[in-house]
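Single chain ahead, written as structure tokens, the form predicted on its own.
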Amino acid sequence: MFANVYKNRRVLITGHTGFKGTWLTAWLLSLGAKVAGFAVDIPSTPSAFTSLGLQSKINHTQADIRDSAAILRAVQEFKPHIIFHMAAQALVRPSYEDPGYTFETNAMGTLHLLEAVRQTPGVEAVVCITSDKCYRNDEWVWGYRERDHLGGEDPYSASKACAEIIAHSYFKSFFKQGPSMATVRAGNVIGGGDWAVDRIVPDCARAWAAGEPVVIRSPQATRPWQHVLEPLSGYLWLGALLATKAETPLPLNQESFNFGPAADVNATVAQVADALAPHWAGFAAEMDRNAVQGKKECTLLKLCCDKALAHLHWHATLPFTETIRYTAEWYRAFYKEGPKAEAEQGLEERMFAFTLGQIGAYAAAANKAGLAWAKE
């Protein structure tokens, strides 16, 4: 897989621990990559991260992306050839709550760590990981291209524009005899592990666990959902790509990709819920039909991946279907028909084990429909 770039590479994630950042290391360390993770904390109990037993794994350094002299040291003593860059106060509503943690996490620490790839000699690549959110939303049907208005109107999303800008400028100012340096952009990703607050699936999972109905806040907002490794696929190819400095029909240096399904795969909140109720037991979920709460998110929301089509030769792989199945057999796995396996003897062996052959299924379907990158 990626054309076994990673194989002894020294890959430098930050954010590792996180939901997308822990299925990141998981792949990466598959692959034979020596792994570095840089993250302020693991963000949830339970989390992916700790189910996997990944501290172990990797050298894992905790500490805030806000602290430059932090970070500094942390790609120095390393000495990464490819930085994924993920860490980020992730969600739109505590955006409003804590919109100045919000800009210094996602703006200014993207700075911080633009700054110290500029200081360290021997850096290859670097992606950096924002948001679908990062566009100017005006709810069109259309899917957003790379090449249309940064913006956002709450917090999050005004901060996820703030660190391409930053990007940009570093393409420009400093990096054009550089590492090579990409922008990616997704969203609404789904799949086995995550349990942040004000998500449908870790909401989902959380209360049939605890054998409660789930309260749903927008049944009707629109997204293109997605499992988590298709997006991280993209990623991963773009950062063997730049690694490489393969010849590809548009130079991929300086350049910015979305990463989503297909774009007629849509579904609503709703739908999501409707889809995950036959393989738990017991769901039930009950629906705020007014789906506002004081506090405003776009209701639809997608991303044209054209460019990543013509140029990566990427597109995601799974139907929805086979989404909702990953992601359902994953906390079933987890939980083994209940919450009591989480302080279970051996958990840490047995979910990293299942993610890596969720990993290997993933890449197999990829491979069958013809990915360059999925080939042996």
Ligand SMILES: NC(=O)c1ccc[n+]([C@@H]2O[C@H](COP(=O)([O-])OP(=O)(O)OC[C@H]3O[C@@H](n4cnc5c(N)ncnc54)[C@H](O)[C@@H]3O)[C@@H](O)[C@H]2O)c1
Second form
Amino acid sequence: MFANVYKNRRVLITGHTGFKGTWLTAWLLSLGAKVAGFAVDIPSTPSAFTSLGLQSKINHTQADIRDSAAILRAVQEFKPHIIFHMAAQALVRPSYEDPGYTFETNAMGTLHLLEAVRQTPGVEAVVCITSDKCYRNDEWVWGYRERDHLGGEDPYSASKACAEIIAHSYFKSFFKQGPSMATVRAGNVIGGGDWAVDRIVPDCARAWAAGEPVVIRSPQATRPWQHVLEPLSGYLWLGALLATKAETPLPLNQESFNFGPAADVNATVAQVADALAPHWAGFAAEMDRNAVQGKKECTLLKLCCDKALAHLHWHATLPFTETIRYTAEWYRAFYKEGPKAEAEQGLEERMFAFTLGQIGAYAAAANKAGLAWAKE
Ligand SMILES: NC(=O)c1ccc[n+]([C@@H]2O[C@H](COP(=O)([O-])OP(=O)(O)OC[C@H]3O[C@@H](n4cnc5c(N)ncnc54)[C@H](O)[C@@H]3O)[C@@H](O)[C@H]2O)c1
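Other form of same protein, the form predicted together with the named molecule, not the form predicted on its own:
What follows is the entire complex, opening with the chain shown before.
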């Protein structure tokens, strides 16, 4: 997998305690990487990071990326070969409540990380994770391409556009001789182990575990849902190719890539809840299927992923039904012993093994689909 590039390489993940960071940490550990993580907190309770017992398996630093000295120290001490930067205030609604924190973390945090990289020899590759929301949303029916205008309206989206501009400035101004670097933009991901507030799957999982009906806001909001492992496979493949300066038909360095599902994989929030329901006994959702949204959040945004297909031979693998099945099964495994699952003896080993099992099954499906990254 990933041409064996990660075996014994030092990999730093910022935001490793979050939803995507946890899956990326587990995947990298299974690939034989030496992993370090930098994050300000463990952002939810329960938390997949804790439930998998990852803290004891990696070099874990709890610090704030707004603190430039802290991230510089972490990079200089660990001397990573490859960095995945995903530390962020990652939600739209809190960004309206605290735009300052959102911009400082997402924009200035990116600057602090890249400045640390600039001062640290030996870094081979940086993959900077922003968002599909970095694009100016023109409410088009077709997918956004990497050359389309940046500029989200809400503070979260705008801060991700800022992070893109900062990263491109560092490409052009400081990283001509290396390290190799790219920015990556993905949309809404779902999967087991997310307990963030204001996200549909965690809201459903929490309610299901408590035996209460979930109240769904914005049931008609449409998103290009994909399983968390889909964009992570793209980030990992891009990181591997950048780090090894692989000869590819089209350039990867200093580029941006979209990672999303096929254009026809769009479902409403209501459809996600309806698809989860048969997997969870007793699950009930309360929603006004005609409801309109409250605070302004863009309703339609899809990505054109032709560039990832052409440059990386990457495409998403799982149909929507499989994405839902993987997701529901993870939470079912977690809540095996009921709502107090966190206290279960042996939970960490069991959930770490279960999570690696899902990663293995996903990689096998991708291998069967002929994806280059998944080749054994
Ligand atoms: N989850 C999605 O659907 C989605 C969609 C598009 C883009 N993204 C992006 O992917 C990345 C990961 O998202 P996620 O869903 O795992 O987010 P998350 O909220 O689950 O985790 C965020 C991580 O960032 C860390 N963090 C937050 N503020 C920090 C600070 N000031 N200093 C250091 N660390 C800080 C947290 O501790 C945590 O580890 C983010 O950059 C996010 O914007 C996520």
